[in-house]
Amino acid sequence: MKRRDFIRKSVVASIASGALFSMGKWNSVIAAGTNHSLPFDMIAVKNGEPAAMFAEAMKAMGGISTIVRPNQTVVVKPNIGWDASPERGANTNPELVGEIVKQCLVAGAKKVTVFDNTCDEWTRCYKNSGIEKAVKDIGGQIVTGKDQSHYHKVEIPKGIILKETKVHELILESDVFINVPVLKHHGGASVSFSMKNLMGVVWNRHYYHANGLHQCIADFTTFCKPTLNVIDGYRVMKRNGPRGVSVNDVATMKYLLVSKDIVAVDTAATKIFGIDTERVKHIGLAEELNIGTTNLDSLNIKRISI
């Protein structure tokens, strides 16, 4: 089935004007692909606090031990790009990040490290997002993403435009990579979900903007494939992204999406956000590169309401 069969009527105009999100798009995320048997291709959770929703998602997947093994090294990559408080919705929810780090350590991870190549000054981003404290309080390690010496050149042989880039060594060396974006509006890419969040693990993201943003985002997914993608839809920035202007840009929606398929989970996120999947061009481009599927009906999706 083609992607156009899954397109919902766009509400971008209402988003731009500041209208609240329609909460009725939840059913479109699960469609007809849901049953009650493991393994699930995606977990969709709503109406809980961030940590509780992730805990329920992991239970549904069979436990964090299906992702993290004892003595493995884990890198967790939230969005920490902006000097903004959690209420602004510009960065990933710190409670969610803390719970992910906690569960990885409980599973026996040797080390759990968190970083981002921030847009604003990194020490302020880490502090004011609440993520630095959440990580340190639970026993994780947090490192800067602004030191170029930690980035190493890699080839992207399957890339159409992006043929090489410099990637942070944590991504290259860790056993497990958990990608934890926040669901939000983005002025350049329309929205920012899992694939867009990967721009925070490369050094020169300006190349993307200058040479074809959507194709470069898709190209990088042929090289960088997270072990798990966890989309934070607790507070959703509905306009003025990626940084936002005030809390008036944010709607509290209390959603969480979890999947190993980065294309599928971003497709599901478009439906919750209320934007046509085809409008987010890098999703379709990544599907054409055989990274994942936009066909949610073909997936076994577990829906949980807390």
Given for the second form:
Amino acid sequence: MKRRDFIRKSVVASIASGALFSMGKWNSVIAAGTNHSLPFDMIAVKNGEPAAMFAEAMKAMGGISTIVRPNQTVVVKPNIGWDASPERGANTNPELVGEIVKQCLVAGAKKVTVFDNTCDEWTRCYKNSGIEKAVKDIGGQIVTGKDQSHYHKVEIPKGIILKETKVHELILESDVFINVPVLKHHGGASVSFSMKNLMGVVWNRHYYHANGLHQCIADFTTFCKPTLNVIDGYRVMKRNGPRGVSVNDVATMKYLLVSKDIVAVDTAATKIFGIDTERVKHIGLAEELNIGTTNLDSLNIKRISI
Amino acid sequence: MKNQRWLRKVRISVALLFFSGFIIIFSDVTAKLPWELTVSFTYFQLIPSFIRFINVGGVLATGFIIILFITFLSGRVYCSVFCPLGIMQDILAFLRRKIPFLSKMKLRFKKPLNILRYSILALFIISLFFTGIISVNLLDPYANFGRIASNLYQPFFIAANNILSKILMAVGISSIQPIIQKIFYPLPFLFGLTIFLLISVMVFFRYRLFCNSICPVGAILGLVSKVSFLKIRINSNSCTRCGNCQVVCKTNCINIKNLTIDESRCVSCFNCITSCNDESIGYKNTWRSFGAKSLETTSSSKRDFIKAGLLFFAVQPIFANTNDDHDYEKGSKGRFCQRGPISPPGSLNIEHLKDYCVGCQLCISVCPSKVLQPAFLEYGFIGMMLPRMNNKTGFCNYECTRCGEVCPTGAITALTKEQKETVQIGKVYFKQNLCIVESEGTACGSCSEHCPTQAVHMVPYKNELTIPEINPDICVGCGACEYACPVEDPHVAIWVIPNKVHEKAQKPQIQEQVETGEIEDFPF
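Pass me the form predicted together with its partner chain as well; I've looked at the form predicted alone already.
Everything in the complex follows now, all chains and molecules, and the chain you saw is the first one.
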């Protein structure tokens, strides 16, 4: 990130968080994302195993301790939407999720919690995705995302269509929010990357679909900015997404993208997926809302090939 | 007999074991337990096992033979240790003893209500074979227990679990997850409550009145136990006629005047043996001395049996008429999503479900997807409380085969995952003018997103949008699209039209492996 961009964004963010602060209880989501400066705007890794690629990325970033401080609470939000095995590429890679939880705990996090508001029945998704086991084995917690009482109403003043919605309390309360989508095709939204993955932290997804999917996805990013986005491009579902029909829909591409800029990281993901960024409407709409940049040339990207 | 007092302890232990088992299998709301465990408890249920025998046969349907054999050997121990409704009544009777004004009311020998008992049995047997299964559903003790467990007990269990979960979460323990798989409906709850209250009233006034005047299983086993090998007998030489035994008797079947026991009603609870101070009552081999003692109600019972038969044929036409049949085709021709009910995969067709399901609701209790719900009048009057697919509350998980695995009667036949993939319980129907993409011009794809076979897939539409296109041939009718559709006014834009008789879905064409598209360097 250029210094000018950084200052501009910081100012915008601090105004936004100030505005949010006056609105009541839930305001920490944007503030959490702006406290750390990283050596690179984006880190892209390829040709490694999921856990190893993340470890390399963190090494380049100067360790996960640059974003996770001792005694902080961390929420990790992978895509666990479907009752499908890891080979199907419908959910985030369990090894990657396990590695992220592990590193956060090693960095001294007080508590690392994982959840998703799943589409299929949640206990089957958690189990068959392999994520429940990976998280529990390493000492993290995994909780349901299907309990409506965990969701609280928030206002989204900068949203164009999405003016308010209910957000999971872990997202609202945790010190650090790590967004871990899987890179895949999506029949309705064209692709599902970091921004689309944030639909799994709100209660009423029907509202998005009924009122303009792309704009709502973009609107939500004005409220919720993950501390870090980690895109799992190890297995990439190229068609029939987001659920997929068989393993034949999946290509093993072995990529991993890490960035604080949700627009930039999704833009990079479109290049890997092989789709014009303009065709993924919510990316452009989010850029218009000054959430991030689609101009990858303006960014300081660290590229690592294992 | 003093040396036979252990019998009662064994009876209570085994009964509690079985009862706990039933409570556990009806608490398995997310289908976490192995289905073999569930089946091992339902295996011994006489009527479900017999229905399974005439329906599908197989090893799992042999339970009723074992029960008949046990009864032939040792009387109606089934009613005391295997029947969950019987054990529930024993627990209620135990509580009755703790209520002062009720426990003062001592129960003594009562004449059997044989006309009622055998009328119901005749009605039951005829309806089992000829007129559909309504009386079986209403009378079978296991099915009644199931409805109590599923509709009355389970909501309390879930509430308790969720409160405990909240408390533990508050102190930072997430080991108990909240249960959100179920929806509370007042009507089935009232249904369960009514059955429970009726039985409680019977227990409070006459202990096991249900078992000996209404329950057809009790009547059948009562007939078998008349000739059983082991029976309770009173030794007239040493008996002092103190009457202890008839006060503790659960079925009021000990006649202290004549020192006889009506073994057609005795459930082998062994309370009498434990209560006897004179060691004058015991469990004995009666074949050696068969005929030595005249049985108290033999002749009158035979007469009653004939009377009951006549009475039954007089009322039979009334019940035969209730086997009504709704015209589902007419329903589906109506506007929009007017249509009949969808029966769960494995039930073959609606008639099969209505013929073989006893309505125990075990499938509904364990369905992890909220999609199986008790029917009200969707299947017609005789299909009340049977399982139906409700796509408003959930959709059938493509990989889940639990309902068929636990069904004790085989009304829902067990399917493997591979078999289930080709069972089509209904077909997708899409009304494009209602779809968000057409009416609002915005992207959606919620239906296709949830579709496991891509029978609903997105195809290019105006302005780089995509719109659903359907292929009913590969649709399994799981209802995910209908559940996920965000359109509310006037109703969803995509829904499942039921197959009254299930059909075979074609397997989705597995496309060729996608190109990995090996990129030499980073594409940015």
